[in-house]
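In structure tokens, the next block holds one chain alone, the form predicted on its own.
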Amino acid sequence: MTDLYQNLINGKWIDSGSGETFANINPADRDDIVGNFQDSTVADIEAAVAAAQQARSGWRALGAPRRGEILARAARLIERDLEKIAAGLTREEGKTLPEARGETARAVQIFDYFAGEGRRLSGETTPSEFGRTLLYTVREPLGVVGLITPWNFPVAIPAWKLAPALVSGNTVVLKPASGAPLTALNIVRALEEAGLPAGVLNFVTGSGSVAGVGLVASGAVAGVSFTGSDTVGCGIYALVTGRGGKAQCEMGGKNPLIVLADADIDKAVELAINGAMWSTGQKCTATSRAIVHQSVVEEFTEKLLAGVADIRVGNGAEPETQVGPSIDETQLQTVLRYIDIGKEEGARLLAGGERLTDPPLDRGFFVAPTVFGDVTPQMRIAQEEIFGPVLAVIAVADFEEAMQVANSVRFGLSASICTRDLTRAMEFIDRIEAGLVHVNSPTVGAEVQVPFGGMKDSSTGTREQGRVAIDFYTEIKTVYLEY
């Protein structure tokens, strides 16, 4: 019998008022139903927001150090259940079990880090131009915040939104993506077991078009943090800021790896495969363009193809698997459509390019790791986010052309360069239009103690993770105290 999962509203696990549910399916095996989740209505969202409103004053009054202690307890509980959470993540999202373990361990780090922020949540004192005046600032929570999280990092992204929101004193309504709600639910359960008061965190599943829109549109929600597509994110930003709320949107990427003539080619290939293929390319920081100096493009491509040919695709729960499935049929078809577009535009298909249908892969949403050569910067496969294991190789004449090509897209999330030339590396750092910059390391990956976010259409400007994450979830109050 398939498990039925409920919403958490005001400390109680309850069914949606709709009476309807949706199935969460294992993308590696369509016959495996992970669970049935509530197909929630706007009324469910309103109830969750009302519960968060009611819990605001008590949660704020608890004090940041005490709030941090709850996050620290939650970290230990996630650590305790790491194998269970990781196995569930692999089953519902498809990434390999080692990747799922790593992501769950990262959630532990995130909760630990922001638990410490409970004792560092400070303002500052400033000299006043007036005598006998104490001039200082304090941080105050926004109030009720809505968190809308994606399926590709179903434990890390809820964690890095929840932790700073909660330690800052906000109450929360969390709506996870329907493609991977169980993992987010497991994090909510850890917080509940850690002693989070009723109503402080409310968990509601459902479609973006109903539950998501209801959360974004609620006038009682002071801020919304969203991670997902740029089209949806731009709409959320306009709606929330249009009604006077705060909006934080992390969106797409079209991330380049520049390979210069002096690069260690074996290292460059390693970076390309890591960034483009692992996690099935389903990362906003995934490498989707390899911009390679023409003098080494042949060697780079030859070694790249040899490495890609050795990649083992399969169910992420199997130890030999390196690349799992796309999240669902829709995403798989998107990847296949872009592969067709690449061929139609004149790019040369060098590897992959097809759905994998040999048993047992025929039961899931698998696509072969794909490499295109002879790609020009104007092609759609070099401009638009694909979100699959697809890499476009672009040859350039020199460093100047490489920089021009790298910056020629509307996204600016992550970028990397592979070179032994310190001057070129520093010029790259100075000139690249990206929020995350790597030298001789892959475009993917981010540590919890530093800011995460991009430029141009990748982000709305505010950053997640690190101490600056608190900025979004707080308002600054300036106090003049004359004595």
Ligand code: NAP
Contents of the next structure:
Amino acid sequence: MTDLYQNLINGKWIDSGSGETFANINPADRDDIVGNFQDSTVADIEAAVAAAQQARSGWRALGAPRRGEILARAARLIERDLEKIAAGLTREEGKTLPEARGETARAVQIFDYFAGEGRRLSGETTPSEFGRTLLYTVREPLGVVGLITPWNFPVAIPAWKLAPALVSGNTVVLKPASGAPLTALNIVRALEEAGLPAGVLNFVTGSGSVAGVGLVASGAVAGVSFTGSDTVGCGIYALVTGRGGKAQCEMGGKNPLIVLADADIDKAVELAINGAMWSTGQKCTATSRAIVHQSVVEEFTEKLLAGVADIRVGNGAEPETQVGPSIDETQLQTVLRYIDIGKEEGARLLAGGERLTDPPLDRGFFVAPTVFGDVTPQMRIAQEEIFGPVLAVIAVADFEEAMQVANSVRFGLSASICTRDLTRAMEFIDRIEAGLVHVNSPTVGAEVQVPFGGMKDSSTGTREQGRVAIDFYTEIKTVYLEY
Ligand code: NAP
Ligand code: MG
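Since we've got the form predicted on its own here, give me the form predicted together with the named molecule too.
Below, the chain from earlier opens the complete complex, with every other chain and molecule after it.
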């Protein structure tokens, strides 16, 4: 019997009014059904929003330090259940078990970090022009917030939205991605066990087009924080801000790794493989363009291909696996379509390029790690997000051309440069159009205590993570008190 999972509304685990469920499939083995989840309706979303409305005053009155203590308890429970959560993550999303463990440990850090914010959620006190006047600010919660998350970081992204939302005193309706809802559910269970009052956090699964749209459209939802594709994100941003709500959208990337002539080439290759291939390239911060000085492009490519040839693709639950499957058949087909586009555009396929079908890989959605050479900056494979283990190598004549190519895309999430030249590195930091900038480190990876987000079409609204995350989830009240 396949496990059946429910929605959490007003402290009760219940079925959707639709009477329908959808199957969450293991992308490494399509016959393995991870569980059946509620295919929720707009009425379910409305019930969740109403419960969140009801819970607002009590949650706000509890005070930030006490709210933070609940987050800290949730961190300990996630830590206790780390192995179970990580195993579920690998089973439903496909990334390797070490990656899933690392991501779950990151969620623990996020809850601990924002638990501390419960005792730091401060405004400011300033001098006043007037005598006998105390002039200060306080932060207040927005009210009910809607959180919509993608499948590629099914524990980290729900955590980095939930923790600042809750500690700030908001009540929440969370709609996780249909591709990986179990991991989000496990985090919700931890928060419930940690003592979150009924209605403060409501969890509703279902399609983006019904449950997602219903949440975004609800006039009672004061803010929506979304991570996912840029088409959906831009639509959500327009809709929510159009009705006077607050929206924050983290979307795609087309992240470059620049390799200058003086770079440590072995290190550059390591950064490229890490950024492009691990997690099957399904990271918004994945490296998808290696922009390499022409004097070292041959050495770089040769060493890159040697490294890529050694990558072991398989079921993420097996210890030798380094790269798991794409999330589903649709995503796999997208990756394969881009590989065809690259070939048609005249790029040279140097590695991979096909679906892997040797048993047992035929049971899942596996694609070989793929490298294209002779890529020019305007090719679609150099401009559009692919979200698979595909790297485009672009040769450039000098630093100027590298900068121009790096900035020639509409996205601006993350960027890295490999060089030993401090002046060049500083110039890169000044001129690169990206929210996350790396020097001799991979485009991927994020620490919880600093802001995360992009420029250009990669993000809209204020940044997530770090102390600035609180800005989205609070409003500032300015107080003039004359005594
Ligand atoms: P997606 O299709 O945009 O879905 C993201 C979430 O939105 C899912 O929960 C989805 O529900 C829901 N949704 C879909 N259509 C909706 C609508 N019209 N209204 C409201 N909600 C809707 O993206 P994805 O395929 O899950 O994720 C991959 C994308 O996310 C990539 O483009 C990647 O770059 C981006 N991403 C960005 C970041 C970042 O921080 N910048 C991080 C991770 C991923 P269903 O699952 O039910 O469709
Ligand atoms: Mg799945």
